[in-house]
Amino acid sequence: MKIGIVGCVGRMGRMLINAIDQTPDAELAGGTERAGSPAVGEDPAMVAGLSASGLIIGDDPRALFEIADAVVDFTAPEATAAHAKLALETGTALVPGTTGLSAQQQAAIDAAAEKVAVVQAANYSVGVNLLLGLTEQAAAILGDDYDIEILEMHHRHKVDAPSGTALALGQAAASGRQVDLDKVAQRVRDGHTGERNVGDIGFATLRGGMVVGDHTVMFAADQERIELTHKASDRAVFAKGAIRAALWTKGQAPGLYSMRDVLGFS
């Protein structure tokens, strides 16, 4: 299966290229970078530290979408929305890992999913997706006597907060309790806040160092506390999961899927 990588020179882009190289049945279709990037014209495999592939990094994503069976996108919200439109127009499966999307940008992905298979996840780690399932199950079992708090920490360079994974965990908890996350989420606490509201789902964000990604969901009651935690030590786990998702799209009907579908958790 030919898999293209947009934004192939970034940290995740290079890891995705390596993941393709290590994955049976996967072949690098090519990679792109923004117009004017010094990487344009280079060999994407060599940029990722591999042997020459004979391919050249381009600056025209449409050309990549036209030759790839699936494209993996860990870029930026505006670019991801544009790539979703290309997926729709070319009939190419899409695996978007970009977080922090606006409603309008998400709508572009939803539109693409009406015509092609799209696997969208806040986090492509197998372990994180198991955590999502456990969080939903625990929230369904434990009542409002258990306060739910979600703590996440990432490296100092991350630009959005809370992380997409933290928000996905909040949504899993809300789904377990059959409530609307937007109505119970508490994302900021500062100053004299008063007592915690019963049923709130709280978020706390930490940034520092080069932490790849730590997430903990706490269920705190008066007599006990349950904590579910996942810690990623290498971003390669996200790349491997994303390539697994890309391979899974082969033969799938159009639709918006998640890693839970890919892993058979749904």
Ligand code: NAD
Given for the second form:
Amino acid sequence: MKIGIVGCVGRMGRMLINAIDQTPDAELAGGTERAGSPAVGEDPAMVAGLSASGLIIGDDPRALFEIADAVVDFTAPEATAAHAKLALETGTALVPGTTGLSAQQQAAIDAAAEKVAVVQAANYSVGVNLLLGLTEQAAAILGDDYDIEILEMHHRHKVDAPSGTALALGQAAASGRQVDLDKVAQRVRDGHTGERNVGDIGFATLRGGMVVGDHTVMFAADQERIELTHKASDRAVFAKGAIRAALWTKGQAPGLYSMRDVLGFS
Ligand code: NAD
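Alternate state requested, the form predicted in complex with nicotinamide-adenine-dinucleotide (shown: the form predicted on its own):
Entire complex below, previous chain first.
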């Protein structure tokens, strides 16, 4: 299967090229970067630390969508919305990993999913998808006397907060409790906040160093505390999962799928 990587020089982009190289059924269709990037014109495999592929990094994503069977996108929110439109127009499957999308940018992905298979996940690792299921189950079993708090830490370069994975964990907890996350989420606390409301789902964000991604979901009651934790130690785990998702799109009907569908957890 021919897989295109948009934003192929980014931290995830280079990992994705390596993951394709290690996957027998996958072939790199090509890579793009934003217009004006010094990487345009270079060999995407060499940029990822591999031997020459004979391909050249372009800045025309439409040309890549036209030749690829699926495109994997870990770029930036505006770029991902534009790429979703191209997936719709060219009929190419899409794996959009970018986080921090606005409602309008998400709508572009939802629209593409009407015509092509899209696998969108805040986190493509097997472990986090298991954690999502466990969080939903624990929240359904434990009542409101267990306060739910979600703690995440990422490297200093991350630009959105809370992380997409933390929000997905919040969504899983809210689904377990059968409540609307938007009504109970406390995304930030600062100053004289007053006491915690019963039923809130709180978030805390840490940034620093090169932390790939740590997430803990806490259920805190008066006399006990349950903590479910996942720690990613290498972002290759996300790249491997995203390439697995891209391969899975082959032969799938149009629709918006999650990593839980790919892994058979749903
Ligand atoms: P990064 O900044 O290292 O890489 C992004 C790349 O996209 C850059 O090379 C940039 O030049 C390129 N880019 C930007 N606009 C473009 C455009 N219009 N066309 C082509 N390329 C363009 O960032 P990163 O650490 O690789 O993360 C990228 C995104 O992926 C972030 O939103 C991050 O939160 C998300 N992410 C998701 C997961 C997951 O499992 N879902 C895991 C890691 C990162």
